[in-house]
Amino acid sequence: MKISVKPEFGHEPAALAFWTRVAGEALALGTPTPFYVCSALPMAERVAELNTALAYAGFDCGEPRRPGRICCRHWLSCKTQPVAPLLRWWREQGRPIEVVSEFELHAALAEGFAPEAILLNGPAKHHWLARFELRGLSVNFDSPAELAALLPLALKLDWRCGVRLNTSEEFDPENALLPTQFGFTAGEAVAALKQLAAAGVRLETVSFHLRSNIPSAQVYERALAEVAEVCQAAAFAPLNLDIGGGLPARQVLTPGGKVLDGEFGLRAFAEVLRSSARQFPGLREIWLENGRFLSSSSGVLVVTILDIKERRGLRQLICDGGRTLNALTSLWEQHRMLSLPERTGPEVPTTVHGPTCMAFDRLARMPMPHSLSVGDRLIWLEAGAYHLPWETRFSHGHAAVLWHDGGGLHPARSRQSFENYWGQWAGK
C-alpha cells in the first residue's frame, strides 16, 4: 500500500511504511476507529540514537561499566505514555521507571518494577507516599513541607534521597517571566541539602527538570551551572545528577511551521553534559527522564472520515476521532498525516475535525488531496506522548489501544463500552 510523504517533516520512508502497514493490519482485525497503535520499536531506536551521542562524549550507557566513566541512566517517564505493555517491555530491558503520582506508583509495582528501580518525582508526595511501606525507593523531594513530612520515612525505609531545584531556566510556558510551581529555590535547596545530610539519610541526588522541547543544549548548560553553585554552597557532592527530560520531539512542527528540534543537536547536548559534569566531583550517574523525545514516535492515532463539508474555500473532514477526544497536543503541535488508501492529486486547504460539538475539535489544518473521501482512514503520526494520558470521554468512550511487539499486533485495551462509560455512577 503506497503512502504520501511530505519531505518537510523529515520522516524516514521506512517509518511511514511501518505505520501504514501496522495500521492496515489493525483495521484488518476489525478494530473500530478511532484507535491508537503503540510500538516499542521506534522507542528503542530513539534510545539507541541518544546512547550513541552520549557514548561519543565518553559516557557509559549500559553494562558493564568502565572504571572512572560516568554512567547515563534512562528512566521511563510513566506519565508520558502509561501503556501497560510498554512498561513491561521497558522492565524487560532492565531499565528503571520514574513516577509522579500514587496511581503511577501502583502501576509500576503492578508491572513488576522493584522499589529499587522506581524514582519518585512530582509535588505534594507527602499527602500519599506515606501509605507505601517500600524500602529502597529513590525519592526527589519537591518542597520544604514535603521534606519535613517524609524525612522520618526516608530514614526508616532507607530511601535514596534527592532534592529538586527550580532553576531560572524553568518557567511557566505561558508566561516566561514567571516560575513554575516545582522544586526548591536555591536558598531553600541549600538548607534542604544540609538538613538531609545532618539527618543521616542516603543523600545522593540533585535534580531539575526544565520543560518540554528545549530548543538548544545551551539551556541545559546554564541550568547545570546554577545547580553546581547550589551544590557548592551546600558542600554537597551528588552521586547522581538528575536532569529530567525536555529533549525536543522529532518530526513535529510548531503551529507556525518551525521544526521543534531544528536547532537541537544530540552530540552538542552530550558535550554539554560532559563539560558540565566537571563541576560535580565524584559524580557517578546522570539520570535522564525523557518522555516526549523517546516515545513520541512510538504511537499513531487512526481515525475514519465520516462526513465532508466545503465552505468559504475550506474543505472540512469530520472524523470519528480528533483533538477533543484523542490528541490535545494538536493545539500546539503539527503532526504529519497519512491516508489509507493513499490519495493523490491536487491539494486544497483542509481542516480535519473530530466528532464532538466543539469548534476546538481540530486535529489538523493543512493542504490535503481533494480526492480524500468518506470512509478513508487517516493516520496521525507522533501520537506516542501525552495522548493517552490526556484522552477524554467528551460524549464518547475511550478508544481502543493495540500493541505491536515486533512480531505482530495484540489488543492492549478494548474500546470503552457504554456500560463501562455510564456504570461508574453510584447506584448503577
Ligand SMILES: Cc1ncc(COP(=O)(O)O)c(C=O)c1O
Given for the second form:
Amino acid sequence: MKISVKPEFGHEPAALAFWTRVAGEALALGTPTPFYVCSALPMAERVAELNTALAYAGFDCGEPRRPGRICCRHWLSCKTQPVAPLLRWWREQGRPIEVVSEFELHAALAEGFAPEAILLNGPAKHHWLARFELRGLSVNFDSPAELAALLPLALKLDWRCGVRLNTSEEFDPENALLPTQFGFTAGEAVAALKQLAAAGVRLETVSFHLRSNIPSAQVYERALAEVAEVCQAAAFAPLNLDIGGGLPARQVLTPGGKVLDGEFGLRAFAEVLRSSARQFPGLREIWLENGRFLSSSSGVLVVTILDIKERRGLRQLICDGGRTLNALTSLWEQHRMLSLPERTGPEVPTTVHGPTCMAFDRLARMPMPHSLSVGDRLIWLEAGAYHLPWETRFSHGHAAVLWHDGGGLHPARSRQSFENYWGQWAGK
Ligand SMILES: Cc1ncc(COP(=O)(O)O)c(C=O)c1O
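Please could you give me the other form, the form predicted in complex with the named molecule, since above is the form predicted on its own?
Once more the chain from above appears, this time first in line as the rest of the complex follows.
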C-alpha cells in the first residue's frame, strides 16, 4: 500500500511491488521486527543505468577494454553498506572494493578480494595500514604526514599510489564556507605529486570525493578543472582519475520536500566526464566510488506499530524500530513508506516514532491513513546506504538482516541477543 508514495517521489511500481512481496516473505518466515532486507537486484539496476550513460558518452565500462577508450571502474564503497553477502556478490562479478579503515580492509580480505582489487582511502591510514604487508594495493594518500610515513612501504610493496585533492567544491555540508578535513590543498598536492614521482613509486592516480548528494554535473566539472590545473603544475599525467562518490540518491526528498536528484542527469554527468577527460592526456581509467546512488535502494527497514497515541491533533505511531536505532538518515531525508496490510482511507497528521526514550526518535512526519493499526508493519524504503553503518544499540540490540539474492531470502545476520549485547563487558 502507498502511504507515502506522493507524486513528488515518482512511483516505480515494480520496485514497490518487489519490496512489498519480499518484506511479506520475510515476515512469513517469522523474522522478528525490526529487520532490514537487502538485495543486490536494485543495485545491479543502478550500475547498469550508470553504465548505459557512461557508454553513451564513449567510455568502456567492462572488459575487454577497447584500445584508445577510457574505462570507467566502479569500486564498492564498503563503508556505505558493509553487508557481507553484498561484498561477496560484488566480488563474484569481478569488481573491486574501496575501504577506509582497518576493519573494512580485514572485511575485504575475509571476503576474498585480492589486494590488487582493494583501494585505500580515508584519513590517518599511517596509524594502522603498516600492519598489513600487502603487495599491489591501491592507496590514495590523504595528508603530507601520511605520505611521509607510508612512502617506504609504498615502494617496498609496489602500491599503486594516488593523491587525494581537496578542491574548492568540497566543503563542510553544514557550513559551506569551511573546508572538509580530507585530502591535500592544491599547493600540498603539487609538492606531494613531485615527491612521489622523485621517489620512484608507482604514481598513477589523482583523486577527490566532493561530498554527498551532489546536485548537478557542473559541480564535478568545476572540480575536474581544478584537478587538471594541479596535475599540470606538478607535470603529472595520471593514468587514473578517481572522482569518488557523490551521485545523489534516487526516490529521496529533503525535509523541505525537494527531490534530491531533481536537477541531476546521468547523461549530463557522463558528458561532463567525457569533455573533462580531455584535460588529462594519457588517462586510462575513471574510478567511481558511489555509495548512495548505487545502494540506497538496495534495502528496506521493516518495523511493527506497537502503540498509538492521539494528542493535540497529532497521531503518533510508536514502532519497534526507527531513527535512533535504524535510520539516522531520517534526520535529513524523507523516504517512501508502505504498510502491510495495505491501509487506505482518510489521512491525518501522523508521526512515526521508534521505541527509544528520545523525542529525536522520529522516522517520519506526514499525513497517513487513520486506519493504520497496532500490529501493522511499516516498510521504510531506500534503507540501503548509510543505515546499517549508522545503527545504534540504544536500549535495544541490533536488528536482523536478510539477504535476497534474486532466488530467495537468506538470513544474513541474526537479531542481537541479550547475551551478545551484555556479554561484551569484561567479567561477563
Ligand atoms: C572517499 C569516499 N568515496 C566515496 C564515498 C561515497 O559517497 P556517496 O555515498 O555520497 O556516493 C565517500 C563517502 O563519504 C567517501 O568518503
